[in-house]
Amino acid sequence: MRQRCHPSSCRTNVNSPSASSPHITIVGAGLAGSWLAWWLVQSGCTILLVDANEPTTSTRVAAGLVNPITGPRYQATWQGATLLPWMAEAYRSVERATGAAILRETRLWRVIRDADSLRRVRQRLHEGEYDWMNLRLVDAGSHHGIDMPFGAVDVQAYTVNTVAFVEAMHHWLQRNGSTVSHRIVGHNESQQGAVVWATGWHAASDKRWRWLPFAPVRGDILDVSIPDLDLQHVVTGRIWLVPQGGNLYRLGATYDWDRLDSVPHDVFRRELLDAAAALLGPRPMHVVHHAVGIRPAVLPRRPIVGQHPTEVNHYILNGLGTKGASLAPWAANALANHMVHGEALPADIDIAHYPYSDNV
């Protein structure tokens, strides 16, 4: 049987920090690692949260968009009926504890691209797949200055200020007896006690974890000024556009599995601007900022969570891909409950069902 971090190893009084060394080390202080620290502290653990503080991580670049309808086939997002309300309350609990503004409810208009897509949306609506959503169909026409020949889906969505979340979380952790350290941790560095690796796409090159089905993907995002566009809600088509206030919008995102660097290349900038012009029609756009992040995606498009099969004090929390804002609270909570209370991980995300090899 694999060993676990037993509940007795964690403090029961969060407001009375222990003078001893932290019980659990979390490597990676982005969305995943920060959420795990939050749940472990709720269970009475003290944490050492270690992070290289890179400026171009996916957490710091992401728009934090939570969309209940996903993919080219307009399907409801995986387990959305359960996970999205749970996610919203989790972020609200952090807001109450920290005073930070993190989660925003918004409307999202997804432009329907063609007649076949409209047929598919109507079928899913008829079959009840969207029943749990606050959703309506928008008739074909011009709306908000955007031509929508097949209409749109108007649905409630969320945006998460991921930078505000991690910064507020790190301050809260330090006030409650945990340590946040900005330094680089080598793959082979020895840590005391249990260690959780929440290192995003870097895990794909870590010998301890590279046997897992990682498929990291580059994503470029632009902040653009569009003076003659007045949107108060998110619009998506082949790209998405998230209002940032005034005439400023966040525009994303590209997908590239080959060029895994954080250098803003003009080819991706042009790709985004051309896609925006196809959606919005010809209008002036000024690029204010170009950011790049590498998403920690995996082939099954599910988080990968669990205990290493041979190095039993090591755990992983990863594979959030494009859905980190919505999946991180739940996946981190599942791992925290597994480590502290011995609860089984959901089968969909447990790394135990992947064949292990140390020769990858």
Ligand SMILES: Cc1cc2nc3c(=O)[nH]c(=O)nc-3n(C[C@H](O)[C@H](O)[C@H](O)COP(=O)(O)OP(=O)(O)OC[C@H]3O[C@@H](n4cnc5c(N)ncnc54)[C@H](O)[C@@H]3O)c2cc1C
Given for the second form:
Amino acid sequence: MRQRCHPSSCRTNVNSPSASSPHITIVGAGLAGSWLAWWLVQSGCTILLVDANEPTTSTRVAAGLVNPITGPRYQATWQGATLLPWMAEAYRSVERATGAAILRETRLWRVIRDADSLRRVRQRLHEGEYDWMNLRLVDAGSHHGIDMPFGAVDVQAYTVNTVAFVEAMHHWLQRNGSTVSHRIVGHNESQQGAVVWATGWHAASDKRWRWLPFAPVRGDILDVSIPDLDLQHVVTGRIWLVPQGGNLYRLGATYDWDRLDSVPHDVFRRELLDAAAALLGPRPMHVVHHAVGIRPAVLPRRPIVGQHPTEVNHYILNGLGTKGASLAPWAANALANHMVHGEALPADIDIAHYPYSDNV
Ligand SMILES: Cc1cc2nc3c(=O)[nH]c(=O)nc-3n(C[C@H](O)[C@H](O)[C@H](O)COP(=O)(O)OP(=O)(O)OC[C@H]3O[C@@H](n4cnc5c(N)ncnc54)[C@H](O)[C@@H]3O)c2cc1C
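Next block, the form predicted together with this ligand, ref. the form predicted on its own:
Everything in the complex follows now, all chains and molecules, and the chain you saw is the first one.
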């Protein structure tokens, strides 16, 4: 039987923070937990949001890029036609409520790798896959000092300032009757009411959730200064380069499934700098900062959301992988509507579809 945070019970305390204990505990205050808190409070719930306050997390190091064209095959991102405009409006609502600057529209140049890729892009254009995008093809040549022998796709994209988002959200929650606190929540701690685990890659080692198909992946990212490069737009190829103002760029990201620690390694720094040199040509680059995060990726490459099959007051919101900036608002909204209004979760993200074992 599904337990629900019934809307009428949620609404009793929304303007009266001291009235009694919060109805829903969210463990983890990254993109996932913070977005869920937002939607639940919109539905009248009062929240306790608890976070371990680690110095680096996936949310804190992310570049926040939302790219409509993804993968080595240049496909349109999953559900992009509906998801991206909806996501943009969701961030705008948070900006209006908090006064923070979070979402930025930008142009993105996806450099086309070779003749096969160009054929593929033209075919997708011809078949209408990119029709919903604001997009044009850039001719082969040298643009802003970058060689593009097969041209590029110039498309409207977004960047999300993930740190600004979580910080603004936490202040807003506290101003609106919810509680944000910093500590590690133990797996077996007894909790009142519903508990949502939005713990990122840590869920992969949590006895309650480790039966789900987690495949956490380390990512290294650099802040680099490139004195003779003056880009206003994002450039992506095998890696991506996001302008941060002046001559500063964020350069990312690596993928490694084995070294799941937060220590910056030279090997990944070198990998990024070599890839940047291949994209931009040889030019001076100075590393200002090197950060590491572990992405909460899962094998199906879709969010994993829902209620635990046997411990029915426990829920999960996870699996944002490489696309937390765009997927978090939507997946969190689906879970909030499920918990508060009893709406069915979209089938492709509901954990009910995974075989459960308590013996993993
Ligand atoms: C290098 C890199 C670059 C990226 N770039 C992009 C990008 O450009 N665009 C994009 O969309 N996505 C990007 N991502 C992915 C994005 O960061 C993630 O999809 C997203 O941030 C995941 O959010 P989350 O809230 O699920 O997890 P997290 O950010 O990991 O948050 C989980 C939180 O839970 C806390 N926690 C865990 N266990 C406990 C516990 N027991 N008690 C209390 N607190 C706990 C953690 O401390 C953490 O704060 C990038 C990731 C990396 C690593």
